[in-house]
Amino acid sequence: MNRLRDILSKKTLRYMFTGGKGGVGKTVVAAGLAYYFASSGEKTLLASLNPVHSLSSLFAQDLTGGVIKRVEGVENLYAIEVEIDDIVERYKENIARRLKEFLKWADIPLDPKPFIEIATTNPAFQESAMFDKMMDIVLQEAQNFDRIVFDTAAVANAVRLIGLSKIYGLWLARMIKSRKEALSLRVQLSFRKEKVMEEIKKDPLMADLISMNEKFSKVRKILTNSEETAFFFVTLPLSLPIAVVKRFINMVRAYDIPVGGVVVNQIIERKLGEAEDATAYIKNKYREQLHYMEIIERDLGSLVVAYLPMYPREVVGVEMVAKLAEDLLEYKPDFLEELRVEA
């Protein structure tokens, strides 16, 4: 059986994540991985947190607008582009709410909007909200669909956004832990310990905290659990997207996320590598991508899941992807035993 297509036909895998260096293909592979639960019968999301989207593009058809749609053309699949400014704004307006009513409790006549800007200037902050959007996409959507595929950003942003699934999580401890002590004190001071718990329990802060690491306690159980979350990395066969993919799959071990494999894209075949009316273009740039896949073979063979070959044209529309979905389970370059042999 193809390697991938036993991960896939697992029942309980229902998030994906696809990653990589800007430029290797990580969309249309998602693409690719949702059409094809889509094909099987099961309803299948496709969300894009990419800053700059191209589902739209991908498709052909519009899904803009930071709304589930149906894709068009494909029976029970559905993406959504999520569009960061909206998100942005309602996370400003959260962090807006808990520093005002820290100030007001803490008794600090300060204006609290030059802190509001700091904390939300912050470079971090972007993917900070985007991580609570992708959590609310796994928790919300969950009982909508049977699979729930992510084209996420650029593999750094993406281990960044997947990492904070272990940062948040020692961050709310630390709030949550800080906020009791701070509460406690308060309590004794005005001498009424017999009312820790009730102040405690009333105070909406508190409350918020403890509702945001439940939510999060909640999606980290199910991002690191290998039979439920699978990251797949795309690379092509050249120098950097290979070594970038090598440096982030550590990265991405060292936060517990199950790595499902790696996806070699945009693959040269023998035929038309060695083709007599062969460019010199072509014939250079087959030969230097057999030197790569021998260092993927190396450096990555048990972790290569499905090859994709270079196609003659853009991957736009329903037909291409549905041939690309199909090429994910069942291409191999024709060149590929021949190789494994010489190494």
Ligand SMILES: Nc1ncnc2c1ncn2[C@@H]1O[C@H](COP(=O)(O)OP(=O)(O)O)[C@@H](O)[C@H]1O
Contents of the next structure:
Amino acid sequence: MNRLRDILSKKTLRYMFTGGKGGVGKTVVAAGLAYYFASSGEKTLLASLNPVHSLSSLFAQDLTGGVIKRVEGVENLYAIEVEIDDIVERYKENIARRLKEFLKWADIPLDPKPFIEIATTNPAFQESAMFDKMMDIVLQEAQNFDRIVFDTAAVANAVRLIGLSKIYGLWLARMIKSRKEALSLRVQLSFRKEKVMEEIKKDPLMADLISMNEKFSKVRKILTNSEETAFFFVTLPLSLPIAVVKRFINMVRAYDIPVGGVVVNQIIERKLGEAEDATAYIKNKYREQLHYMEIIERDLGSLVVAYLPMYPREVVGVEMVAKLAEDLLEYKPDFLEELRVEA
Ligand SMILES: Nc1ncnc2c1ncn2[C@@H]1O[C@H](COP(=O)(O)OP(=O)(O)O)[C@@H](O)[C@H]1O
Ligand SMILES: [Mg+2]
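Given the form predicted on its own, corresponding form predicted in complex with this ligand:
Zooming out: every chain and molecule, the one shown earlier first.
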């Protein structure tokens, strides 16, 4: 038994994310968490928000199409591979429409096309579109599911956007204030008696900004609440993935985002690494791993909530996900007690 079980048993915990360097096992850990909840009888959604999805190949079934599908062979488990291209396209159309509306409303005789190009070819555009979709899932699917696990490689970006949304809110409050001042003058001059805020909301761009800000602050409230949300970080016992997790943890803390814990993946067991017939390669890898395990215990020890062994093959199919979910809750490396860790 490990600390992860305690964390996951909290019923208020509704949203989970997995972050870490590419290839460390974010997707398999997200799937393992989702499997655990589903098999405990809780209706669970596993949502992939990646440019390239891997849920279909992981579960060895067709989960494509951008819609929520049942995962065959696991009761209570549902999955979606969000189609990024569709979302980006819709997002683009949306922005174009808003911009045109605004230019018309403000009576500015400008061709909106160059503005739309600038806004939508920005490299952050795809990530903002993703973030927007993630917010929709948080807000709209909460009634339909007990737990939602996100598989997104762009956790760093999500974290930054959550942080940014706070600044954005402050900035917007200023905008509204200055708009109020400017508007009330106009309202006065034209002897109209409408309420100032109503007047402000007639500006389509302001109305959009205000409603977007409401959405942002709702989601920010949820995702920065440690009762409801947890970010899990996955690492391997290797130097680069560890460095990435450390950086993540500092960043996440700076933004008040709750850390669920660290999962150490792909551990070579001692009985393999010290077996007499082990190859020189495995023996070396094992020794190298012990060194990094000591670093993990020293630097992240209090945050480590689970370990996973290195499996003899890729994690594919419901059965292996089930095994991984069990290991997430139960597995402990056979050499753990012997690590030399200086306090
Ligand atoms: N403990 C493990 N043992 C064996 N293979 C693993 C293990 N964890 C992950 N893998 C494999 O490593 C690859 C990368 O894992 P994945 O979860 O897709 O990483 P990420 O989502 O972080 O890019 C996949 O092929 C997966 O099956
Ligand atoms: Mg992945």
